[in-house]
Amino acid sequence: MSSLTTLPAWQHLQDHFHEICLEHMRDMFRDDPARFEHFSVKFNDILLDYSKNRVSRQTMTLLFELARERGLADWIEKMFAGEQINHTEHRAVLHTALRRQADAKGSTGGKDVMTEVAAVLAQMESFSEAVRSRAWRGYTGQPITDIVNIGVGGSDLGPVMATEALKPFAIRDLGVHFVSNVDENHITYTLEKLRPETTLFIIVSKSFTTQDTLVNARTARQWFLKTAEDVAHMSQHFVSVTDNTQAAAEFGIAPENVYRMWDWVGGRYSLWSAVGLSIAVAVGMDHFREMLRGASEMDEHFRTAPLEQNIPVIMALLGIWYNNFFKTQTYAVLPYDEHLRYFPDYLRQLDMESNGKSIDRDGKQVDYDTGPVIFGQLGITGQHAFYQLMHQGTKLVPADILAPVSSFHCIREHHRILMSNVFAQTEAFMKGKTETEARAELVAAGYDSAALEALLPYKIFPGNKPTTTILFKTLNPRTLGSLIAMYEHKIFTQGVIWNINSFDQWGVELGKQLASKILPELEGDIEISSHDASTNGLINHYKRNRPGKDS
């Protein structure tokens, strides 16, 4: 058994689970009329209601004790102090330094990082304002009308999500586009709508060696130079965010157009850095700084709030409860805000790349479940897609439901119908519908006895399906920053409890290594036999059936 599963708190939770696992939340609410007050927390304009979870006050007490036994408070301080908690890559984890306020301090390896962060933020502000004000001109003297962000993973998902989330704050006559897929259709369809004279590219790659990103970047450069002809014009149309300034220069990007990022910023945590350049251009640096401010406020809450009132910790412990004791395998994120349409996609990488690990910090195979499978989409869409499984299927799927108290346009009928669905779904997941209730409903509808009995089993809903509701006033930059940081810290907390490194991603590398080996094998017509039978067969089928010859 592992050090985790032998902890007293873990053993107590295991015993407690057998006592509580069959209890229904209907009964919990009946027995505790003040359950909402006991199981909800407020932070600024965010309300976390976790009363519709299969927990009692004893459950939460035991979960908080587990966090203490795992030394969570010490790990939080290690992260904020810039210690090398990413031990496999010998790196500090200081994405929180990117959003600290101007008078804050932060260091890694004894080196002050806040001065460098402030310098990059100033550089971002100068660039974004020049583009937004039309002071930045293309090589023909025309203003920039379109920005194309080329990146993949965290260099794409974060900026895509935040730019969409803050769309009401964006400048209307500036197009912001994102290209991540190496499939030529993505960049082809993007470029065919644009003009080289008025397009500016942001190439985002920490190493400036990411194959997908560089292939798209080279295609963009070729497309641009076909019209511009002179490589000197690239200085007005290409910028880069990278830690490899030499490679960026070799690509043809002017030194003054290179924006620094650091090895202590993981890709999935990088939107707070110059990786967020496209966000700053779209919504303005003032709003970008507000997003940083909201995240910084959540950082302070996470660092200082008692565990019992600490929102990221509570969310993390609920996830531990379901993942490790109820043995759920999935977890849904369901926003009821059109602007958060890409939020589940963003969180999928943030969570699954961080905690999709089976080797602990001591290099040993774990004997317990770690990160769950994350899925989700807009709640209204999900209601007409996969909620059926959540309501009446055989899987228990815990879910977060996020919704705004008011939207930007706030058309009364639209928003009240939206919110009625939010409240109805969380109630339906919790209560379900008993046989008695279903029978009474069918009798009232006029069904005869035979038809009623035939239909009755299909009208019963077990309920007891857990949801956590997160309400916020309006999705503005400050609130968005807090929400993102909230999930970051939730994931970190779970990594601490599971004793895994949430900040490396070695599993991403294997496919890249094999792809680099296979790529030259796709040239010519020689049959391949160096792999397993399936891979050989697939490669040879592709080579026999592809159109034309290699160019």
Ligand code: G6Q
The other form holds:
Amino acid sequence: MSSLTTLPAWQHLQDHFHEICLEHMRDMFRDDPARFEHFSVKFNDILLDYSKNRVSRQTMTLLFELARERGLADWIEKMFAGEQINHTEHRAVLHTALRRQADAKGSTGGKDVMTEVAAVLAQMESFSEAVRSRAWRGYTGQPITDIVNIGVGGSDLGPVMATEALKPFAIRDLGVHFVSNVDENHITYTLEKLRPETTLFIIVSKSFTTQDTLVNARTARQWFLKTAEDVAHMSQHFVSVTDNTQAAAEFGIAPENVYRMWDWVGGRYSLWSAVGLSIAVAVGMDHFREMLRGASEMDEHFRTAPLEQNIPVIMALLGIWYNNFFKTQTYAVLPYDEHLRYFPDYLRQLDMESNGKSIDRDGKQVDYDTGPVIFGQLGITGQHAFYQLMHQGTKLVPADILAPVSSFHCIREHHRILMSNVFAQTEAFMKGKTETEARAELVAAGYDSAALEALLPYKIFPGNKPTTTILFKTLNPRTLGSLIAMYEHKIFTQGVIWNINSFDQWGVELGKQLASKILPELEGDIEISSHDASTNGLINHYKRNRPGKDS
Ligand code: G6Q
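I've shown you the form predicted alone. Could you give me the structure of the form predicted together with the ligand?
Whole complex next, starting from this chain.
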């Protein structure tokens, strides 16, 4: 048995689970009128209501005890202090330093990082202001009308999500586009709307070796040079964010157009760095700094709040409760805010790439479940689609529901309807509909006895489905920063409990190696036989049937 499952708190939780697992939240609410007050926390503009979870006060006490027995406080300090907690890559984990306020200190391996962070922020500021104010000109002297961020994974999903989330703060007459897919359709459709004279590319790749990004960058360069002809013009149209400055230079990026990132920032934690350049251009550096401020405030909360009031810790422990005791396999993220439409995609990577591990920090196979499958969509769309399974299917799917108290455009009717759905769904998930209630409804609807009995089983909802509701005042940059940091720390906390390294990603590295081995085999007509029968069959089918071949 592992060090986790032999902990006293774990064993107590196991016993406690058997006592509580059949209890219905309806009864919990009936028995404890102060349940909402007890199980909710406020932080700045954010309210976390976790009372609609299958927990009692005793459950939470035991979960907090588990975090203590696991040494969470020490791990938090290690991360903020810049210790090499990403042990498989021998790296510090210092994305929090990127948003630390100007007078703060931060270092790793005795090296101060704050000076470099401040320098890159200043560089981002002058670049984004130059583009936004139209001082930055293309090679024909025309201002930039469109920027295209070329990157993938951590170099794409964060900027895509945040740019969409902060749309109300964005400059209107500047197009911000993202190309991530190596499928040529992505870049083709993006470029066909643009003009080389007024387009600026941001090539974002920490390694500057990622095949998808480099192929797209080369296609962009070719498209640009077809019109501009002279490579010297690239300095007005190509900038890069990377830790590999030499490769960027070899690609043709002018040295003054290279924005540094560092090995102590993981890709999926990097939107706070110059990886967020597209966000800064879209919304301006003041708003970008507000986003950093919101994240920094959440960092401070995570670092200093007692566990019982600590939002990321509470969220992490609830996730552990379902994942490891109820044995749920999934977790849903359901925003009721159009601006958060890409938030579930972003969180899917953040969570699944961080905690989708089965070897612990001691190199041993774990004997407990780690990260769940994260999925989600705008809640209002999900209601008309997959909520069916959540209400009446055979699986228990815990969910986070996020919603703004006020929306940007202040069209009262829309927002009231939206919010009525938020409250109605969380209530329905919790309460369900009993046989008596369903029967009464069918009687009121005028069903005769036989029809009523036939339909009744389908109209019953078991309820007892857990949701955590996160209400925030409005989605401004500061709140967005806090929300993202909240999830980052939730994920880190779970990694600590599960004793895994949340900051490496060997599974992603594998994907990067595999395709490059097969690529040369796709040349020419030679029959391939070096793989298993299925892979050989697929490759040979492709080679026989690709354009220009007789089948
Ligand atoms: C993130 C992952 C991965 C990475 C991409 C892009 O944490 O490591 O999603 O961000 O593979 O890598 P580059 O930025 O090096 O191109």
